[in-house]
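We begin with a single chain expressed as structure tokens, specifically the form predicted alone.
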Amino acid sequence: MLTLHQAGLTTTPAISPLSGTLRPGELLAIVGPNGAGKSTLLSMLSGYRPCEKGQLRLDGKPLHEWPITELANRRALVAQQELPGFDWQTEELVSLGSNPSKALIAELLDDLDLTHLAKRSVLSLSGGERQRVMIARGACQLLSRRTPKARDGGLLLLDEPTSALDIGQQQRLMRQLRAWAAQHMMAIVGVLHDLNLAGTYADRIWLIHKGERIAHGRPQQVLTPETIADVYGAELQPPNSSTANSPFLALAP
């Protein structure tokens, strides 16, 4: 899928330079403190900052001699707080850009729990509901674009999807981020800032600190109390009977 063969940024904000693959069927977290580094990173691996180190090659092909139109087969992002420009009804916006059929669409809409509103005004949606509305856009860029002989269902780009949600749209969504990468086989990429989502529902993990990626693999090698207390700065209660087994991070008081 995406590989980064070193690939950085030098201008300012920078990125060092790192390695690794992004895979198809996998839920992958980038988590780390406000200004970080997470959606420069973000906007390196989806070719919008092209990288000024090192390569990233998309199916073994350098991600920058990708044409336009190709790549958005194969790559979509969500941007945080993407507004619509016009008054499009949810279900037109879903589509924009595609041309999916009405099955893709009503699945996706199922999927994010917008069934109910596919003709309504997006200018009428509370933050929340846009936010699900540009994530099954992302989505449908990509389904409705496959081709029978792709292997895969494409990478998918979040930066912050989880932000204007309620708990139980944020957990819903994150059980919906996996369905989608286990059903489509696709690699999908969200920089989160709740570490217990990342945690619970993350195939892997990469923590960002100062542009650096100081700390990658599953969310336990990774989310550990030391290195949560050294680069958040935050206290936490040391664990215990009740919390050991516990996914969740125990803030101290």
Given for the second form:
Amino acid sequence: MLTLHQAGLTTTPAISPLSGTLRPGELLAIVGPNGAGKSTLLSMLSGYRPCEKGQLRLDGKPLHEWPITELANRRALVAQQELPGFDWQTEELVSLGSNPSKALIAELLDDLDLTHLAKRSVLSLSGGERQRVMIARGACQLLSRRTPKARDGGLLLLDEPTSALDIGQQQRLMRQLRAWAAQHMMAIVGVLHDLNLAGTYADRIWLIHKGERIAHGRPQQVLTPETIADVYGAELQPPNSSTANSPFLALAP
Amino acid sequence: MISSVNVYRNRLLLPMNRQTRVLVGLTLALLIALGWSATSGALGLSPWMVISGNASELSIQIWWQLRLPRLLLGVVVGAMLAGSGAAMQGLFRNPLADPTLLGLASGAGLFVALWIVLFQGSGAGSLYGQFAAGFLGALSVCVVIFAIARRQGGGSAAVMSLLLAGLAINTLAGAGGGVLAFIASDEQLRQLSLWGMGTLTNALWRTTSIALVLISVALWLLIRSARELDLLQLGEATAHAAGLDAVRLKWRIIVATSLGVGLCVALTGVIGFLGLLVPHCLRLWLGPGHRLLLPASMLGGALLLVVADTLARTLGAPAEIPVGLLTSLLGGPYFLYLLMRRNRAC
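Having gone through the form predicted alone, I am curious about the other one (the form predicted in complex with its partner chain); can you provide its structure?
The complete assembly is shown below, putting the previous chain first.
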């Protein structure tokens, strides 16, 4: 769906050229230390910062050649939290940017455990609730603007979608993202801080450090104690054999 | 930001019938106010008397030449000030934005005063010059304010510096006006004080007709931007991904507001706080969606200004209170109240 051919940014904050493909039905996690350029990379993938080197192609067509409104049918972005200036109702905010059916709104609110907040003003919600509202809005844009000829569910870009969620809501959200990816053939890209969350739910991981992708692949390949110690400067406990199929990282006391 | 008075307000998702209902209701209220305004005042002439020919030639003449253009000017100026207030609040994503508070109106005023003092003439040329001066004044303030907003990014710091910038611009324009009054000749001074107080007294067909056309264009540009203003509320990056060309939207609103507010100021002087008061009250009632808020604000602004102007004409008749004084008396305390409520919420 989205392919990168040595795409990068030369002006600061810069991103070293990288190649790869985002595939429908797949959940990709972008991880890396603070200030590594994860959000910058995400805004390059969304086309908000046009790539300055190499090329980004969506469905075979260079990203910058897409008309901005058509592009909005194919990819949505949920940026990091910004407080909306006015008191929208949850339902209204979810439908901003598209013209969804009532059934779709109801379905998405239910998916993210927001049904009881449908009529509430978003300014009265907690940070975690508001975060889920914005994620529902992104999904709503893709699903309700999906054109008949589109072969897949489009590209959903999420910047730290779990930053304000408790552990139960984190699990619920990550499972829901997997479900959306499978059910609607969406490609979902999430910038994640929690490596265990990324390791448990993502199909693939890109590890970014100082604007450069230094490792990519399946979680087991990327999240090795050596790499983590190297990149994050964090000291981990020795790996435990009971978590063989997905890596679980614990800090040494 | 706005605290949760009406959190549980059971607002529907803007079905057409509600939108139509609100707009038709406001239009009716405006028509009633116009009827009342047309019949009250020193003349005591009703439109009915004019139509039926049941009045003296002279008073009919006065009604057509003075009263009617004044009513229409009140409608477009009120609509423009309130509509631009709503649009700017949407653009800055902040309910405290307003063309008077941010210095647009006083910037336009300073340029108009400059025009009067430096290039004083009394032909038709000076009138267009005054319009152009108002437009340029508002536009340059707009550009300055945007540069500041851009540098500061989002958040409450940006709002604070916007309001402070508005304060600085207002003070500067006030001082500039003082200097101009000091160096002006007696004739210019008379012209300045006639113009600068914020009244609809100067309404003549010659000026009102131009205002009607140009301000209608500006209003239309604003109404066309309603859906995009809604999108912008998501923040710029997210709105871009949802299909919004934010740069085009900003420029369209800057040009429309500067054109409209500049013209209003050139014609009537500074009439304050309509742009703050009207959209804010309506937003509490109708919710923040601009597809309804923008046209409703325009109707509400027209309504408020027509009523205020009628009161200004009749309260102290035969003397006339500048209507700008009335709206500031109403709006100033309301603004203070808003500030206090915001501080409590933070």
